[in-house]
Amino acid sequence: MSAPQHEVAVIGAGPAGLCVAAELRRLGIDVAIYERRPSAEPGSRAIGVHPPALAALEASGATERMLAEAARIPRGIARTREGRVLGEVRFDSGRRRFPFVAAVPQATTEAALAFGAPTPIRDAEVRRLAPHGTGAILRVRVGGAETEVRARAVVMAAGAEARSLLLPVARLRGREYGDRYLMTDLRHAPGQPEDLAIITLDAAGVVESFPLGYGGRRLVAWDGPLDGPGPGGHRGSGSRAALDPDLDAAARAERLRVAVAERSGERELADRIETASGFGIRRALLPRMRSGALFVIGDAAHEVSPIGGQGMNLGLLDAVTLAPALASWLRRGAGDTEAERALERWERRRLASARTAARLAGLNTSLGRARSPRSHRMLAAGIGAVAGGPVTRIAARAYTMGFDRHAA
């Protein structure tokens, strides 16, 4: 039996993989998607879709499908535990096509992106990836059987866990952050503003509160460093609460309830917390996103702190901007000068965008850590002093990925 052959093989059926596959098929390119997960359950829980991504996805209809279930957030505030507003950032100023951040469950985002994409081949583990002529050969185990797949181009969009396939090409530049967080999604949050993101800066660590569609709310709280005193001064408590899979789920939820109630003063909101999950963060950037017929996008190419919500958007912009350049390269042939230059520009601009996003995400992370009362007062005073005017406009642009090299 001959090996399956495709113009493009996409590895990974997360948002970036679905997006690039759908865009390529829309351009008339034969695509197959291979996904290790046996089901379509989201691998992460990113919710924020920023204006540049909404604009880039509009032509495919994905934006309209997402907005049908999204909460639209035109502004955000930073405040203290006592409720004093330190500053406001508006996303609806200026002449923007989409003057808001769309808060959408990732399952909804993936369904919107998958429209028009080929059905992923699931329970498919790519075990080996090797160049072959002007394309590549993949060794894929589907169920219990291993098969060989040939493709003219491969797009790696399977996230950080798939980077081993890129070795020794991938020379990863990265670091593990010590910060740990607790998070929950509330289906109902009565009395909460449906169009406002609220960041409470407290000496014990940040609490973030974002609207979700249909009156829900996402809550995120800093929960201490990996090694060192967590909130309350207990060494290592943050690491155990956020990440230990053996920790009692009720204890994790209780810890988040206490953080929300004590740091933000929102005790009624805190009382609604029934479950909580924990996560840590990493920063990882590949120096290249292309090697011959292999292209790397999304978290496989760059991981940034989720605080600020830019990671998924980076991957979506990688995907939607790669598709037309890759389609042209496939049609013109690998040696075509114009097609090669278009891909070089794509890679250069995406790498620059990832570096910018990583720096901004690192800044957001540092602002949310616990600090001494004196340092916290100095931070609050500093934010209050610069709030307003051009600083606020720059902050709004930074938060909504306005510095991305493909921002419209």
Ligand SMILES: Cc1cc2nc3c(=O)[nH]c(=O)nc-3n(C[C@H](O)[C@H](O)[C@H](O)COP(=O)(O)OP(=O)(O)OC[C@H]3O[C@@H](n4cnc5c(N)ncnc54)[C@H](O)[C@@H]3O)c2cc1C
Given for the second form:
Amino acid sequence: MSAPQHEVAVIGAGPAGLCVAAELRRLGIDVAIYERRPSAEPGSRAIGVHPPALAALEASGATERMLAEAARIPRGIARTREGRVLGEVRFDSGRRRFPFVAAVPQATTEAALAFGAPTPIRDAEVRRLAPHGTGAILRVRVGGAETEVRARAVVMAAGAEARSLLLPVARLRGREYGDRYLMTDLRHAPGQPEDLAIITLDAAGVVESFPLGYGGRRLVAWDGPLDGPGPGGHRGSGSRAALDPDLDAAARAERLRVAVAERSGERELADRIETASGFGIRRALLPRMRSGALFVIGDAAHEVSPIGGQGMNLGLLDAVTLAPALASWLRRGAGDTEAERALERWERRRLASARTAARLAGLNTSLGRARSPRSHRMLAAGIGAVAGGPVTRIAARAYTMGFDRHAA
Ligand SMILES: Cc1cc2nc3c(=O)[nH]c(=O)nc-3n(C[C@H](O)[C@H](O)[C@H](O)COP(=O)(O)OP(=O)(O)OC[C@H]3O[C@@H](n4cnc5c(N)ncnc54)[C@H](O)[C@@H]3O)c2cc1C
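After the form predicted on its own, can we look at the form predicted together with this ligand?
The next block holds the full complex; its first chain is the one shown before.
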């Protein structure tokens, strides 16, 4: 039997993979998605979808499908434990097509993207990837048997964990931040504002609270350095193993309850917490997103701290902007100067956007760490002093990905 042959093979059915496959298909390209998981990931990571991604996905109808389920957040405040507002950023100033950040569970976003994409071939793990003539060849393990797939182009959108597929070709620039966080999504959060993101900056570490579309709320709290004791010196909370989703879930929920109650004063909200997950954060940037007929997008190409919430959005913008350039390259043939230039431009702009997002996420991460009462007071005073001026407008633009090179 001859190997299946596609114009484009996409590796990974996360948001970036689904998005690029749907966009390519809309452009009439034959595309298949290979996904190692037997079913879609139920857990939620990304919730914030920013205006540039909403604008980019409008033509496919994905934006409308997401917004049907999303909370619309037109503003955010930074406040202290005592409830003093240090500053407000507005995402609805000026004339913008989408004057808000949409908050929607990642599974809903993926379902909205999957609408136009081919059904992923599941339980199909790509184990090897090699150039073949002007295209590429994949070794895929499908349901226990290994098979070969040929494609004129491959889009690798398999997330951070699958970068080893690219090695040793790709040199990685990366580091682990050494912070860990606790997170929960509450189904109900009565009495909480449905249009306001609240960031409580506290000497013991940040607590973030975001509306979710169904009247729920996402809570995130800084939980100490990896391998160090948690805030308040909680024993046993500081090891990397604390990030294991099956380990000590009750203790994690309790630490999050304490953090939310003590740092933000929201005791009622804290009492609603029944479960919590933990996560650590890394920064990793590939120096290139293309090698011949291989394109790397999403977390596989750039992993940024989720504090600031831009990782998925970067991947969506990679995908939407790659699709037309790749479709034209496939139609005109490898070596066509104009098509090559468009792909070079795409790569340059996406690499620059990823570097900007990584810097902003790094800044956000450092603002949210625990600090001495004295440096906390200085930070709060500094934010209070610049609030309302041009810095606030720059912050609003930065938080909503207005500095992305493909922001409309
Ligand atoms: C707690 C948390 C909160 C976050 N919040 C936000 C937010 O609010 N906004 C935001 O923009 N971002 C956020 N992010 C980041 C966001 O979740 C990621 O950037 C996004 O999921 C990356 O999408 P992706 O498609 O590139 O990769 P992934 O979502 O990792 O998908 C990759 C897919 O590839 C599959 N795969 C892997 N290896 C193979 C293989 N060898 N063969 C076949 N398939 C394979 C995987 O099973 C997976 O389905 C958050 C992250 C975390 C951890």
